[in-house]
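Here we start with a single chain on its own, the form predicted on its own, put down as structure tokens.
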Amino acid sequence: MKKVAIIGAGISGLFIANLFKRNPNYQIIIYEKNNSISLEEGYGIQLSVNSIKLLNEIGFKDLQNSEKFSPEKINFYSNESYNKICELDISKFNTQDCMYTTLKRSSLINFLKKDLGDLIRTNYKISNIDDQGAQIKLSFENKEIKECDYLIISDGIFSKSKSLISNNKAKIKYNNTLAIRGILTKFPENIDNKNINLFLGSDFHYVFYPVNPTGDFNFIAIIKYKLSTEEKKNYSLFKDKSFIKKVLEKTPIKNKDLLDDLKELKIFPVFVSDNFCKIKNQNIQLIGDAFFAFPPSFAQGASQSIESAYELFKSIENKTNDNFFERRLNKTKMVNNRSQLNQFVFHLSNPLTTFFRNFFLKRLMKNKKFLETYLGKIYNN
């Protein structure tokens, strides 16, 4: 029986643990640095059909309908005028069992961890990784040492494990944007409350959508914002009331009541991966944000975490994990390019360029060939 150690109990780590749990040839343990698994009630996520298909293999389709929602389209609006630009029918990519889904992150985490029980070890902070012997040796700050045959690193964009194994060569960078996140308590009038609503503005965009049928709405805005080197390192800054007030005052949202009505409002800097990290030892692999973190403008973070976990599981199970990196690299580059392009297009400010953007959006959202290329290549596994 092969021993598999998973560092990080996020979406990708928990999902791949569920996959390994079904195979009696593997013994798995998840090591989480925190005292408990984080459950942020207000944090909504979007899951496209590529990830729903994979989640259904471990019973996701049986999750209660009260905990998830299936929007049929994305409405595009102008932030300045509130006029609707166009809409995208995302239901075209659905099948009977695999539908574009929104839900609270906590609902997904609870689903993923419910059958893992004591396979999750909390308060395990990694201090060293030694892969020079026949087995991989993990040292933790609590002085415990564990050995494994396979090490899966899924502890997020700020992955300490990744830094240890790459000798701090893995780089991340500030995306020159801040994210404003919260729960929408009052829905705007004359806006579709059954689908995803995306508002495009100058160096700014925001989106809100239902995360269940009972009227809970997730809100997230992305605003271009320069930070000094000192500010990037000062994480307490983003909890400072005066700083939050300053950011909100600069937020060019037309309907300021939206910000006033946000519950559990949080502001945080958006960091993305600056490069790819290929590890020489093929029995050590990265998944999720530890592999690569995208700008949040294509809503593929969670879906790609699930997809990369599934691909790695199949690679290890079929003993082909030596080429997992190259296969994942191609898909990741594709998603990253689209994420960067979306952010650029969403944040256009010149009236002439926004006019042409809106003109082409109206046509492209109805162009079947374009949608199959731009979205179909991502949504279809």
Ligand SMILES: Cc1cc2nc3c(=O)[nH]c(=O)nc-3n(C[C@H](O)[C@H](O)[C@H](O)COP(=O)(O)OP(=O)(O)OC[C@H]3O[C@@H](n4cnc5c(N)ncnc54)[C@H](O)[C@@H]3O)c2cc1C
Second form
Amino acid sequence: MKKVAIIGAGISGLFIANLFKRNPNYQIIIYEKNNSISLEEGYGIQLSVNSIKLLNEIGFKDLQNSEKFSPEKINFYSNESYNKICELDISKFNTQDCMYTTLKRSSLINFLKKDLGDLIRTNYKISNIDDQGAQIKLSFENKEIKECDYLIISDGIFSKSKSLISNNKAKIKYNNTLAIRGILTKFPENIDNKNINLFLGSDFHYVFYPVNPTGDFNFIAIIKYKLSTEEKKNYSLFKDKSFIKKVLEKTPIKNKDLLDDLKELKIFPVFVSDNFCKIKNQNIQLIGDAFFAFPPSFAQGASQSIESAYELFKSIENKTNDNFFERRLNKTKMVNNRSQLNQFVFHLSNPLTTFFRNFFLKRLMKNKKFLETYLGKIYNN
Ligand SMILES: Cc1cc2nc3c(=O)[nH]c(=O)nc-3n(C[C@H](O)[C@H](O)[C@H](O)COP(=O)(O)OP(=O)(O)OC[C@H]3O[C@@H](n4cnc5c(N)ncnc54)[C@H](O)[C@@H]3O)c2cc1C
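Form predicted on its own already given; the form predicted together with the named molecule follows:
And the full complex, kicking off with our chain again.
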């Protein structure tokens, strides 16, 4: 029996653990640095059909309908005028069992961890990785040492494991944006409350959508914001009331009531990956945000985390040990280009360019060929 160690109990680590658990040839343990798994209660997440198809393999279809929602379209609005620009029918990519889904992060995490029981070890912070070829020795800050045949690194964008194992420094960079996240307590009037609403503003966009059929709504705004080197390092800044007030005052949202109607409001800097990291030993692999973290403007981070976990599992199970890295690299580059382009297009500020942006958006959202290329290539994996 092969021993598999997974570092990090986020979406990617928990999903790959579920896949391995069903194969008796593998013994798995997940090591998580925190003393419990972060549920980020209340906040939402969007999952496109590419990841729903994979989640269904471990029974996601049976998650209660009261815990998930299937929006059919994305409504594009202008932040300035509050007018609707156009809509995108995302249900086009659905099949009977795989639908574009929104839900609370906590529902997804609870679903992913429910069958893992004591396979998850908390309070295990990795401190050293000794790559001895066929065997890999892991040391943790609690002084315990574990051995494994396969090491799966899923400890997120700030991956400590990646920096321990890789010679060329894994780079991340500040995306020059802050995220403002919260739960909407009151839905704005005259806005479609059954779908995803995306408002485009100058150096700014925001999205809100239902996360279940009973009227809980997730809100997320992305605003361009310069931070000094000191500010980027000072994490307590983002909890500082005067800093939060300053950011909210700068936020160019036209409907200010929305900000007043948010609870659990959090502001945090968005970091993204700047390069890829290939590890020589094929039995050590990265997945999820540890492999690559995207700007959030394509809502693909979690879906790609799930895809990368699935592809790696298949390549280990089928002993193809093939080109997992190369295939992932291609898809990741495609998603990253689209995420960057989306952010650029969403944030246009010049009235003339926004006029043309809106003009083309209206046409492109109805153009079958364009949608197949831009979205279909990502959603139909
Ligand atoms: C503002 C914003 C909005 C987003 N919205 C969406 C969306 O709508 N749809 C979507 O698909 N994606 C979205 N994403 C992206 C998505 O949240 C991430 O891509 C996804 O959560 C990554 O999962 P992961 O398992 O790779 O990493 P993480 O979720 O970061 O999990 C990493 C785990 O590893 C643990 N860990 C860290 N260091 C160590 C260590 N040294 N030792 C042991 N354990 C460790 C952590 O505690 C954590 O549990 C969004 C991201 C942002 C920033």
